[in-house]
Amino acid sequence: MYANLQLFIDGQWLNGDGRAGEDVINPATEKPLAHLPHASAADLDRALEAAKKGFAVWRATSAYDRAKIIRKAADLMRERYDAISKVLVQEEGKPYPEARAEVLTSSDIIEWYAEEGRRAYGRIVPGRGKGLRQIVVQEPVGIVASFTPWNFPVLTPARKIGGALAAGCALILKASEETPGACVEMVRCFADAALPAGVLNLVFGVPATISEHLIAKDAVRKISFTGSIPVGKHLAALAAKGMKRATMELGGHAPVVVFADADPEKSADTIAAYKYRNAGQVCISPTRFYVQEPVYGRFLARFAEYAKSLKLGDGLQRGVAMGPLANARRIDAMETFVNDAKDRGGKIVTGGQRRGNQGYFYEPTVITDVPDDCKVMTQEPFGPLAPVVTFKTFDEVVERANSLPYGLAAYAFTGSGHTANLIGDALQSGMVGINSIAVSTPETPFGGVKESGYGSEGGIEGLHAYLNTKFISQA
């Protein structure tokens, strides 16, 4: 049922054959899944050498022929789904229907990019002379080197895949060694859609050691990267060193916002299903809950009701609704972050720990009573844990919302036009959700500003990221 886990260089899929490597974990069961070979030095070098020759060939194929490539993709996706979704649970740990929207969502992702890549369109602008031709053109930016995260293994890449070649560009993408699996079947699409050698590549191996390398390189002109705020500033320094371009989609801290005029079960029952999403293990997760006094209790304990009814286990069961955490790590983040609460006056309302001695489960948790300035309220969770507080006005809620460092999403809760309209111009962040959760679709720009970094992906923003704009005057 797992992948068989390959690179990806020249249209060519590579073995171990010699190379260093490691195991994939079942973070379910702690027992390994297969062994993952990584790239070499020189198998960087080919990879950089082969997306010369692709973009070469890629750059001038028309966006009509590169659209029914890339949409060939998309549907080999959809075909597929249902073995790219048990590889992808068996590696990371969500839960079967998460993993099968994920999936199904990737291959949106790529069939709108196939479709929008044909509208990368430039302008004419009126020229001062007669006879003066001032043409806008928008042109591929180059050779790509993108990260992407364990989190999510297939819809991060699909979103870099899908910009760079529909504009044109080639690719070599570092996915997460950690998770895959899911990712090696999903190029797989793209290879078996022809598209031409070289276009897109896919490698493993140390990530310091892959990033250094790539970045350095003059034939990469672009990066685009997922991942935590301190390794996208590293990422960043490096790009600068050559005038790169980047995209830098880094972590969050997402407020939310329940005023006393919204019905507070229904806010519950939205936002809690989305917390526990992937186990609380998503960036734009909802992690720091500001709900006014007069609603707070009603809120409060609809929303543990539903932490407390979730069903953990492994993904692949019938009924799971949260599968374990994705490695060790996470476990130990959530103890100190749990340990820090306590020790700073929070109350646990429900779970609070680690489940079973198998796997990385740990319990939908929620906290009460805790001070601004503790660990869960200033860093990012990045796990099943939601501390609920309470506020008073709307001006001090907006001033505790926005304190931190971090601007990725954010939600709110109103039943009042003029409040959404004020909280959604108030809120610092790249993404605002009012009265809901639909903020990363396709056709939408997804990013952040303040350290949760730079640059959109999806959307027009998405596309334009890997292009270049081009003035040219024509007497």
Contents of the next structure:
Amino acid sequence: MYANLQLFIDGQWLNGDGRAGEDVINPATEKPLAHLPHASAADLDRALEAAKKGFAVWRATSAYDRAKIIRKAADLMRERYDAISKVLVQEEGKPYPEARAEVLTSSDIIEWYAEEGRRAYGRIVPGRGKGLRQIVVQEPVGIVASFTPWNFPVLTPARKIGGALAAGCALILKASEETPGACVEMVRCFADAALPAGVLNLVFGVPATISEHLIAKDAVRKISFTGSIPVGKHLAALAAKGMKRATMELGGHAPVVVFADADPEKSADTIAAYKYRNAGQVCISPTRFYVQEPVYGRFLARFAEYAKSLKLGDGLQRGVAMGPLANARRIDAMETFVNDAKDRGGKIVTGGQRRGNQGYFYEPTVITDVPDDCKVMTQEPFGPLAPVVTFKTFDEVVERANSLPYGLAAYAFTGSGHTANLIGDALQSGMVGINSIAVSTPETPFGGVKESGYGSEGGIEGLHAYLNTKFISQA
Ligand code: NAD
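What would the structure be for the form predicted together with ligand NAD, given that what you showed me was the form predicted on its own?
First the chain shown before, then all remaining chains and molecules of the complex.
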């Protein structure tokens, strides 16, 4: 039922064949699922040569024809969504309905880019002299090296593959070694859609070894990374050495501001379901809850009631609302956050501990009475923890919400249009959801500010991330 784990280089599927590798673990059982081959240095160089060849073919293919192939891959993903979703559940842990939504959204993203690639228009700027044509054209940046994490093993690669291929670039993707199977199956859809050899290559290995090897090569002109801030800073520095363009989608610590004029129960229902999606291992997950004093009690009661009601279990079982954390590191991290919160006077309303002895299950947790400078309020929790505190005034909550170096997503709930306008402007964040959690769609820009990174994926901005602008002055 799991995937056949292979590398994909120059249009060929490669097995272990004496290569180093590692086991992929099911986080619900802690048992191995399969063995993943690692790319050797020779494999990486072969992928680079293939990408050079692939890029020459792909950039010479019209955007119209490129779109047909990319769309075909999206169609194949839709046909195979059930099998891909089951692979995703086994390796990452999220419940099947979430995995299915991820796979189907990813096919939407790919299809959207296929269409948008046909509209990578240039423009003519009126010249100052008679007969002068000032032409602005968009060209693919070239070969892209992308690095994606374990929490959305299909969606994060889909954004990078869709944008790069629609723009006419070739791509070497290093997906997550901890959750490789669903990405392998997505790449198989591109192979089966007859994408020319070398345009898309998939490798795995020791992340630092692969990124250093690829980013140092002159032929690689663009880096795209999704992951943690420390790794993002390291890769951005490597990219800067070669003056390469980079998109950095890094961590966040999203504030949720609930004003007294919002409906507290409705706000709690909306945001609580979103909080525990993928057990909180989402970069735009709501992670710090500031509730205005008059509605604090009602919001907290409803939110905690929802958290308590969640059924934990293996994501392939029916009715399971939250799966295990994706790896043992997250369990250790949750214990550190919760112990620190308790030491600092925090009260556990529900959860606060590991569940069972097998699988990386951690209870949906709600914490109150924590100071703003404790760990869970200042560091990205990346897990099922919801610290809920009070605030008094608009200015105070804006200052507290903007006080961290993160700036990826932020949320606010209010019944006032005026307050909605003011809070939307005031929050330092790449994306703001007001009475809404829909901050990530294929057609809208997704990206952070401050240490959460730079550049956008999604929307027309996500296509421009893979295009260079060239100006031609023609007399
Ligand atoms: P980590 O910092 O070790 O790794 C984060 C990701 O970067 C992983 O996918 C890893 O394979 C990759 N990576 C690590 N070193 C790399 C390198 N030198 N070159 C290329 N890729 C490299 O942390 P982790 O334990 O895997 O995850 C924990 C933290 O990472 C979380 O707390 C969260 O802050 C962050 N994270 C963010 C996202 C996101 O969507 N922005 C996704 C996953 C993890």
